[in-house]
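What follows is a single chain, given as structure tokens, in the form predicted on its own.
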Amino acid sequence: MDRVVLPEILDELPPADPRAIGSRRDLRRINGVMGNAGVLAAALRAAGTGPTAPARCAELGAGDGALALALARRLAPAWPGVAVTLVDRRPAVTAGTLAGFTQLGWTATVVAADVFAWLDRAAAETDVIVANLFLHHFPEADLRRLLARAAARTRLFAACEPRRSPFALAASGLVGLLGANAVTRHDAVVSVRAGFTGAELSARWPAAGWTLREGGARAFSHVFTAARAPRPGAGG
């Protein structure tokens, strides 16, 4: 199956829009059946964040914030503390979300900008950036410039992406059994297309100097990690 993307719905729909309430519902619960929280909480625990516990992590594209808070209540034992930024183009993160990471410690900053401006601008280095079903929006030339700037920004970097498959385009066709509404049926098929497999993302990552790490996970996911090597110097 070649790589193919195209437009998704929810990505025009105003946060407001009862259709975008329900797709972003309904993603919520295809994120419960990938499990990829759980992916992403292995896949981080990993790849290691070297001596200490990152201070700093963002989401891009974080859309509701529930992906990021239900990594978080992963994490949140072994990662006290830690300031985690929701960046996404048109947010929809509630004021619920917002108390649970506060209820883990955790302090959430929500930010509607578009994810290469947030790179660009960031003045600080992020020690975990984290993707979900997110990457496969990106047609070829602007995913590698996306992954050229988290690779600045980051010292671990984790994605976990629709599995472009037969098999997993088969399971997308059928999102309708778990409720899904019109939206997401369309955007299902058209994630699984776009999404990725072997080692496609590896290949794309722009540096050297980094233990990248690429597979499939559970039935329907795609997880990469990328983890930069400890520079001279530095503790560990």
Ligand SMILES: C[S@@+](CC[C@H](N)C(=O)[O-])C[C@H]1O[C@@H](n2cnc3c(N)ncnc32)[C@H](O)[C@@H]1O
Contents of the next structure:
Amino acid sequence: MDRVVLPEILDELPPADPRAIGSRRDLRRINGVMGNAGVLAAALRAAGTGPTAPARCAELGAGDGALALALARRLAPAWPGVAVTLVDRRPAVTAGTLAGFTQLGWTATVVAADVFAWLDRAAAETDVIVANLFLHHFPEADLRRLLARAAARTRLFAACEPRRSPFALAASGLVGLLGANAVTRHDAVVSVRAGFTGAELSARWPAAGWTLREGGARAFSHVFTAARAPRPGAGG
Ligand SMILES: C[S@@+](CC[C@H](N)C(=O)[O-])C[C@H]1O[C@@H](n2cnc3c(N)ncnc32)[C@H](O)[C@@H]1O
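The structure above corresponds to the form predicted on its own; please give the structure of the form predicted together with the ligand next.
In what comes next, the whole complex appears, and the chain from above leads the way.
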């Protein structure tokens, strides 16, 4: 299956639009079925963060922040007091979700920005950057640009994306069985066709001096991590 990137409806809807609210609810359910918070937590633990736990993390394309909170619940015991930045062009993070981070001892900041504009800011310098169901939105040139900018901003990058496979494509046509609305039913199929397989993200990661891992995870996901190799003579 060749990779095909087409526009997704949710990307164009204002956060308060009932179709967007319904689709973000569907995404929470789909993330649960895909097991993406667990996939990302395991990938981050396997990649390792070096001698010091991260102090600053960011999610690109964080949406309603629910995935980030589910990830934080898994990581907070080993990563205390993290400052997490939730970046999205159209963020939809509720007060309840922000309170969830506070209960874990984390602080969450929501930034409404295009990912490229945010990565250009000095404030984007973070220990860990994650992306969930996000990289597949970008066609080839933008994807390479995004990965290059992320690599310049962090020491550990992890992404969990739709796996581009006939099985995942067939399953994406059935999300209506989970009660998904018309927006999600459209976007799910588009997402799988724009997803990843093999070592496609590793091939697009820009710099030498990184440890890359990539492959299928659970039934429908594709996971990628890039961990910057410690500089010779660095402490730890
Ligand atoms: C499929 S949703 C995933 C949201 C969240 N990561 C999750 O797993 O529920 C993709 C998100 O990317 C955001 N997005 C798309 N293009 C973007 C861009 N260029 N810059 C920032 N956010 C973007 C959309 O607003 C949307 O919230």
